[in-house]
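Presented as structure tokens, the chain that follows is alone, the form predicted alone.
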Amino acid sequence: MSYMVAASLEQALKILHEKGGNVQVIAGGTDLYLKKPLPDLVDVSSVPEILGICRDEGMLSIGAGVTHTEAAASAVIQSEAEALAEACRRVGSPQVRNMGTIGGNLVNAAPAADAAVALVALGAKALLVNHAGSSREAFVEDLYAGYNCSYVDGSSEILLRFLVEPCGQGMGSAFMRFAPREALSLPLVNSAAFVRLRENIIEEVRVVIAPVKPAPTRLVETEKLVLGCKPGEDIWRKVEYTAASEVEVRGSLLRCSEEYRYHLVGVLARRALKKAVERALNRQRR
């Protein structure tokens, strides 16, 4: 077994190329070590290109190596991508949040990965580069290949950054999570929402729920229901019913019944969307 620490992106890509698929990228390692990684690892946690949070041509550029703690504490993310800050604040425990990265949360491909659920709601794109130096962009939801299976190949490419449109005038986002306890507990259901208002009318919306499929899932019928509408209590009641009716969930003796999870889907979708709308309205008043 070997553990190599890359000081630069160039060095990391060179190692991937030389090893020809027999090495695996690692950053925080909080998920990877539980999955029995390849014997040879290349640590990219110090590579500058995957670190930091900045604005780039009108977008928020968030390094894949940014930890959950860093994202939750970022003033920029708190003010312009609230759902992501809220999601990262709920991941694991302080120790996990201090080590685990946003990129790792996605690449691990757990269906209800909190940060990934928020990123899908925010319409985030991921920027990746492979060992040959070729780069590609993909929407976060398109990187899920199946349950705990990612289209990001950690033996030949590196996830660099996420690009997110910052929430400006008339825009808002929110994240909600329900779990048996506050820390070290997988969510029974989590949800995130994004809205853009024009004259108090919803003109753009994304509502995401998990875990109902192998990937964070957009509630398409719920989005259609509210698009073009003025938010109000009658809409929120319909959102709760529609969200619960357009998914399929499973119950278990260990976690919760099927009926209770359907209830949670509706309630959390409504709460996330309502909070996102409240934030968008607040921005309109500024």
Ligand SMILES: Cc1cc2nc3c(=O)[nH]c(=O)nc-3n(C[C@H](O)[C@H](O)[C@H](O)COP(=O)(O)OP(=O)(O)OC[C@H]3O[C@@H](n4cnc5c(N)ncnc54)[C@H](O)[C@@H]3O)c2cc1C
Given for the second form:
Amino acid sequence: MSYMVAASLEQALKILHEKGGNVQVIAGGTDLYLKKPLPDLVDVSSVPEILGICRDEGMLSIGAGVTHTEAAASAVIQSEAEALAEACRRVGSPQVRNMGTIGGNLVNAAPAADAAVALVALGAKALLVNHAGSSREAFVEDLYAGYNCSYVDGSSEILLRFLVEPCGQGMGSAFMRFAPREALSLPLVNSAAFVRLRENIIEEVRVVIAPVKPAPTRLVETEKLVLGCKPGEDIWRKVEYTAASEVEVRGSLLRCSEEYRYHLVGVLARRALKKAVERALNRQRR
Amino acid sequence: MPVTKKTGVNSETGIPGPAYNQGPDVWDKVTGKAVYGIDLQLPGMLYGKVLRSPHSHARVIRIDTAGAFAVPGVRAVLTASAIKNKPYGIVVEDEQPLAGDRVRYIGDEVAAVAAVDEESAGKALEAIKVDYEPLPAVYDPAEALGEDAVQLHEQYSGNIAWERDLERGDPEQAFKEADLVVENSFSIPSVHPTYLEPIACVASSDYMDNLTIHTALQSPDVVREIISAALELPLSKVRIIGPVMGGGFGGRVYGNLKLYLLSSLLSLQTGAPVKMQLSREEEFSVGRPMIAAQIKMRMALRKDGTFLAREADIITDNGAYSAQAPWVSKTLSERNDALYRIPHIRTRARLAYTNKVPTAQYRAYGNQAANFASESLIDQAAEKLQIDPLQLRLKNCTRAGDVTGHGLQIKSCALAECLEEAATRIGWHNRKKNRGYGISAGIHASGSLVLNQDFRGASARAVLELDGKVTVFTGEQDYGQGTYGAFSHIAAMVLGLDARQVRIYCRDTLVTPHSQGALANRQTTIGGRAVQLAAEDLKKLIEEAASEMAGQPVKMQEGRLETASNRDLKLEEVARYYHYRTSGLTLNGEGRYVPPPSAYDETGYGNISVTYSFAAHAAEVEVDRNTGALTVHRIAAVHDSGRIVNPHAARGQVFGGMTQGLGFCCYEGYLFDKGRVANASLADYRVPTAMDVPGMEYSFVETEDPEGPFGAKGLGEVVQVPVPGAIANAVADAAGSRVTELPLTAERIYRAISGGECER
Ligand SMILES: Cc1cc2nc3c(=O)[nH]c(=O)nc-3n(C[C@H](O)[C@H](O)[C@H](O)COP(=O)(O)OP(=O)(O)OC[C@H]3O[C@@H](n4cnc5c(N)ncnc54)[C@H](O)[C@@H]3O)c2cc1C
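Next block, the form predicted in complex with the named molecule, ref. the form predicted alone:
Below, the chain from earlier opens the complete complex, with every other chain and molecule after it.
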């Protein structure tokens, strides 16, 4: 059993390489310690390459080791990737947000991981490097391998950063969450949306909902419905209906009835989309 | 008419006597040093574990324990046939330490083992083979009362553990004459006290069968008697010592008798100390939640709003065994009747056995469940009559000098003032748009006399130590509610000392005066009065000894002993003088407070308590009409708990009780999948977190109660009572329709708004 705190990326990769898969990356540990972690752990939470929020060639570059608390408090994320700030603000509890990282949230791959839901709506890309030192880029949306299962292998690969297009002219995003309690409660439904408007017409849109499948799920039909439309009062009822119709959800004794969850899917998808549109319109006017 | 005085939120002064004292174990708790039951370790200690029934209802055909004995490290294996297994109970004797030929719920105790460590004990359980023959089970209490229902206990036919049919006045006539009759049915689930520390105990014994049980209890002296009787051990051989209690909320009055009995049996068998504790999951699934209730209620009113009569048909869900559930059912079905002037009353209450987790008691004894029903119904009437809900309550509320429908004598009561003040604080007359407002009242017994008619009061001893400090010996219990802080304060006030000079010695049945325990708001009202009297007695003894020592009269004033010739004597001088002169005795003041007897007839008519506390709460909420999501913005609580002896502790009680009331109303509640508790974890049994707590404000309207010490009345239970009614009424106001089932989840509120449908 060992616990190694990597001081640099180089060191972390070296350990991964030497251990040949018998070691696991740990960041905040809020997910890992609830499961059975491997006996040998590499703590990456002080590796400079995965920390901080900065701009990189016109993109927002957000470290995988950024905690939910940091992300929620970041002025840049609040103004240019609102959905992510709103999602991180709602994760777990203050204690969990102080420890848990965005990267860990994605790699843990829970169906309704709040930050992951926002990142998918924002069209974020992930930047990864493996133990051999070769890097790759992938859309966050493509990194879920299944239920609680990620294509990022924390025993051979390190997730470095997320790249998000900052919301500028005519763009907006938003995140909505419905849970029975203000803290320590997984969402019955969460939803995030991103839109880009041109002359009041929706020319790009992503609406994401969870938990309806193992991964945060794009509402393809709803996106089709609104794409090319000029959003007005007439569309929102249809959004609600379409969103609820294109997913399959279940009810449970502990959470809520199936019927009610369908209803929430519609309401939350509408609210996220509507808020994203409002923000985009505000940015157009400026 | 008693004097009333208002104390505002920040009032920490206005109390005569010395400064506030937090109580003996606050610092230990804050710094993590306090030793709780789960921390206890004794040399040579074994670990006990219980094998539980996986069936809701089954016949036990055969138990084979041979495998368990073969597990290394196992020291004892007990089954029903290996022990005396004497029936015991608190109100009805329907339990045995281990289930014999029949199990009645998932979790029923079938066998117990003790081993050198937890792991071996766990292995031993796995090695026990039990053959069951499953029997049909009944889960719904109304169904259990039906004619062909499965029967749980032969001696309680019809599955009725307790019932009551009560009539005061002439309700039938009153309903006939009424201008308005409103009615509704309400459903309240079982709730768990959810104290922070799961119940744990260590039982140890010697070769003479002297048994010592280390466990934190609200009523150790009563539990001691039950254990002595159930184990057929002489009372003098049973001693209970309490570590620090990690919360109680009524759930630790008699705690988990099963656990104490089984650890005692295992210790008596092995001669070694045996530790047993419940996991959090066991707390929920085999611990003792409060009964669930189905309440059908009707109310008759005159056009002008005068209450004429009330009728209730109540079924409470006992689960498989009874404990205090009959008492809780009684309070639930009766106490609320005293809140308003209701001349004609009919109540039918039945406590039904079901194949589910057994129940016991919880803070406020179901009074908060009745409050939800009755206060909801009052608002229904207000709406029909177009009378402001506040005015309707003011018109009918109980006042000082009243003798209520059930014969309670209301000696002090500021309920009307509480109602007005709560309404003002919440902005009743100045409402915000899109918000809902609700108000509700509450009464609770303060110092119940009926637990044991012969042993109604309390006693205490106050001893002058040789260093001039005072030690108070009390049998009352503090589980965080501030009893000991209040006691040192009371003794200090009498003696004119600083409260820090008064130490409290407690939680040891061999040494501390015997008590009925921390329940029914006895602590301050009855226990505190005994402390006051003991301190007064000590003061007299000190003056006598000092006078003898000085050879001239000495008076004790503001903590100082002054002779007639203006000489100051030190307390320690007097203490030592007496000590030497008596060859080792100390000055020992004794106080006994014996409240007047409570005479009540066979229908239960009579004054059941020393006095009564009152409260009114008002809530401001917001409801999201599209989802039913509820935001409780503010709750204003105004209390008449007599004179407030310790403002800090009182504030803690109010905030804690309101939060627990919020949990009861909006978050908590058992969910059952047939007989299985479906939410037996803190993740799924939702209590409000710090982030869920709304804005809370409070004030006290201080009455001078003739009975309590310095006019003080109880606060700990009444504070939870009005919360559900206030929130439920605010939700109905905001939503435009009423939810009659607790907890008030978003889904239920949404369905009430949408007429039951979930639109899609
Ligand atoms: C009480 C509680 C409540 C919670 N509530 C919520 C909630 O409401 N919403 C929500 O979304 N989540 C919630 N979570 C889950 C958790 O807090 C988040 O998923 C968190 O973001 C995980 O981050 P971490 O840094 O703690 O990950 P860790 O536990 O350190 O790691 C999780 C996984 O990610 C891998 N990993 C971490 N960092 C990297 C990296 N840089 N590169 C490669 N692999 C990596 C690890 O190997 C591991 O497999 C809750 C957790 C708890 C304990």
